[in-house]
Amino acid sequence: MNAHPVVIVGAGLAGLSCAVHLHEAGVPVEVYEASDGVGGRVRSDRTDGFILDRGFQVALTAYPELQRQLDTAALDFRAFEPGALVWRNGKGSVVADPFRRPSQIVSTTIAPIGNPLDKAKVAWLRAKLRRGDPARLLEGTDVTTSAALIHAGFSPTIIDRFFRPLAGGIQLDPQLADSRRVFDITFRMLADGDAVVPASGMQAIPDQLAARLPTGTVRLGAPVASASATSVRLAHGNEIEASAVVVATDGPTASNMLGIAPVASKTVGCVYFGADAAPTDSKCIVLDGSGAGPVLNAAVMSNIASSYAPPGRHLIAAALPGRTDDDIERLARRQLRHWWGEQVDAWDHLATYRIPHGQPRQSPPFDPKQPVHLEDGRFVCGDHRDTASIQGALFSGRRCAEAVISSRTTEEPS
């Protein structure tokens, strides 16, 4: 058997879970990352003691892999309420999930985002997706969100003041061009179970997955310039050789290493701002009913975690997929004075995160599980190898970790 370790190219979601796949299985493993952290796009930073996700993320119960691969317990979630919070003409109605929370049934059907039709159908629309097995809505005839929801009869009221900001934010889909595959995932697992974020960030996440691995493992700050099948060159000369080589980056990075196919990317700005006073109480994700934007949406993170905060302040955080020109900040802050008044005048600035690969596009016709062995022997995995998601990139690392230990025994003497 070759003594070389196995090379994994990217500390992100999908490189980390390969190595503790790996790992666990007794193959030996390293991992270089050319950051000074691991989480690739999971990312926190704090502030001032304020903790400030690279971007607005959730993570969602219901992802198998997330239930599989991490202890959610330890991560100690805090739950976003199920619905939203979709804020038009200076007041904010609230869209609830009836079936788990029957007492706020009154203020859906009155919430001025589509028809009494309109609102039956997304009930419709939640019982059809929670049938059978989720791996099953990636199968079948592919279109657009867009062309989906229509088809479907939903109005264009719904679509703009409901859809289009929750889809957009979530898969940073403004113009709901995506796949319907991976925005019915999506209902899905929002139907299933709960948005989270980790009591200390979601840069728990990854720490979580690298704390699994020995002391060493993972290299930061080790930029790799070219990977072969055998060995990786790090940007600063030395060769590394290997018994395989996993690249885990992003898909664009991965693309030009590998030369496979190019992989579109979708943009996103994020603005935090600190506040003395919370503009709601909601725990609900906020959306933007009234189709201005660029903020699709935004949330009172300390609302939701008291620990996004130091004692006595709040966190806001705006998203604007799409967007990363460098007059954001004055655009959210524009746009959140018509949400919540002057009070936004006096809040502070904290950070603004400009996000130039936040999602792989994924246009129709989509298709999940890329292969991850490549014909010239390379192993890639990543969010572009699967869904574009926290459980896309766990699932595609754990199933390149499972084809290079497939690889290894098929290449050993019988």
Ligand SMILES: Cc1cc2nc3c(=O)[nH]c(=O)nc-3n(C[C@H](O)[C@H](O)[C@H](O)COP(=O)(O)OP(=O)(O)OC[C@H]3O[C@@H](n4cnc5c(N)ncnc54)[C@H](O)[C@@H]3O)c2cc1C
Contents of the next structure:
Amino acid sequence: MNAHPVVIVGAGLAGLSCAVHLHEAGVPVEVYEASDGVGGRVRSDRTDGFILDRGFQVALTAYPELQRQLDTAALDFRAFEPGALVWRNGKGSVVADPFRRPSQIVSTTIAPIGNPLDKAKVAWLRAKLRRGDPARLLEGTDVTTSAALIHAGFSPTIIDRFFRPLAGGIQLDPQLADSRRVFDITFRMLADGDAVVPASGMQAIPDQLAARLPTGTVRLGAPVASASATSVRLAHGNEIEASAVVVATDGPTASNMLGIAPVASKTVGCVYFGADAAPTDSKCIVLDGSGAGPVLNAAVMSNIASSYAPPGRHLIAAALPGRTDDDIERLARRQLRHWWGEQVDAWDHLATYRIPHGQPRQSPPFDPKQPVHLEDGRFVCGDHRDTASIQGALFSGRRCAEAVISSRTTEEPS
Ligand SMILES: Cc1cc2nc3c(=O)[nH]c(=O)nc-3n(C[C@H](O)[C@H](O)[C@H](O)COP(=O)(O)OP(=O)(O)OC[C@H]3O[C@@H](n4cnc5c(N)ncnc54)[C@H](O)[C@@H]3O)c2cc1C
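Next up, the form predicted in complex with the ligand. The previous block was the form predicted alone.
Okay, now the whole complex, with that chain kicking things off.
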């Protein structure tokens, strides 16, 4: 057996998950990470007592791999209210899941997001998607999310005022041009559990995985320039020999490094504001019911997790899928002023994140299970191998570790 470690390129969720599985199976492993910390797209900054996730995002408790791979109790999750607060014409209307929040049924019935048939259809869609094994949702005919919603008979009103900001916001896809398979599985996960953040920020998720690796396993500030099946070359020149190489970078980098099919990007901007008073006491995600954007969704994070802001202060996150231009702070402030009035002018601008690769595009026909063991012997994992999500990244990391272990078993002399 080759005595060199398995070398993993990238310490995002996929790379960390792969490393933890290999380490716990007794396989020596080293992780080379280009940046100054673990987590990749799931990192958090701390500024003046605020916790700022690098782009507004949530974990869903229904993600099977989150439950399987993490100690969720230790993450001390804080949950959003199920449903959404849809903001339109200066007013917010609660659109709740009537099965989980029956007391909100009146508000949901009168919310100006579509006609009564649309709302009945949402309940029908929910029931349909919750039936049976979630994996079956990733099969069958595939079309864009927008085409699937039109085909299901939803009116343009509910698509623009509800589905676009909700699904467009979570999947960074304001055009609803991605696969209906991904929409279906996301809608199912939202109905099956809670949207949550760890009390200490999203970074707690990768930190917990990294803490299960021996000290020194992850080398930070170590960008990899190239990778063969038996070694990697660091950007500063050193060559590291490996018993196997796993490329766990984002999709576009993996595609360049490995020569696999190009991975297209969905971009996103996120603007954080600090305020003395919360503009709403809702713990719901707030959706743009105007259909105009560019902020598709927002949240008063300190209502969901008080730890996200210092005492007496509030944290507002505004997400702008598809927008990374210079102007997004001004655009976000202008739109939120329409929602919440002049108080918005007094808010402090805490940070703006522009993320050129937020998620890989998942156009139909979308195949959610791409190979992790390439023909030339190299391995690859990341959210571009499965669904573009925390679930997909964790699953691909585990799947890849299993493939590495199985290849070692096959190579072992009898
Ligand atoms: C703003 C935003 C909102 C999101 N919202 C949600 C959400 O609500 N729910 C959800 O489930 N998912 C969400 N996602 C998606 C989710 O965060 C990602 O799918 C997941 O984190 C991807 O993990 P990964 O390990 O595949 O890739 P990455 O996190 O990209 O990790 C790759 C790692 O490789 C490193 N790397 C790159 N090149 C090199 C190199 N040459 N050498 C060494 N290291 C390298 C990078 O620095 C990085 O640490 C969101 C993403 C963003 C950005």
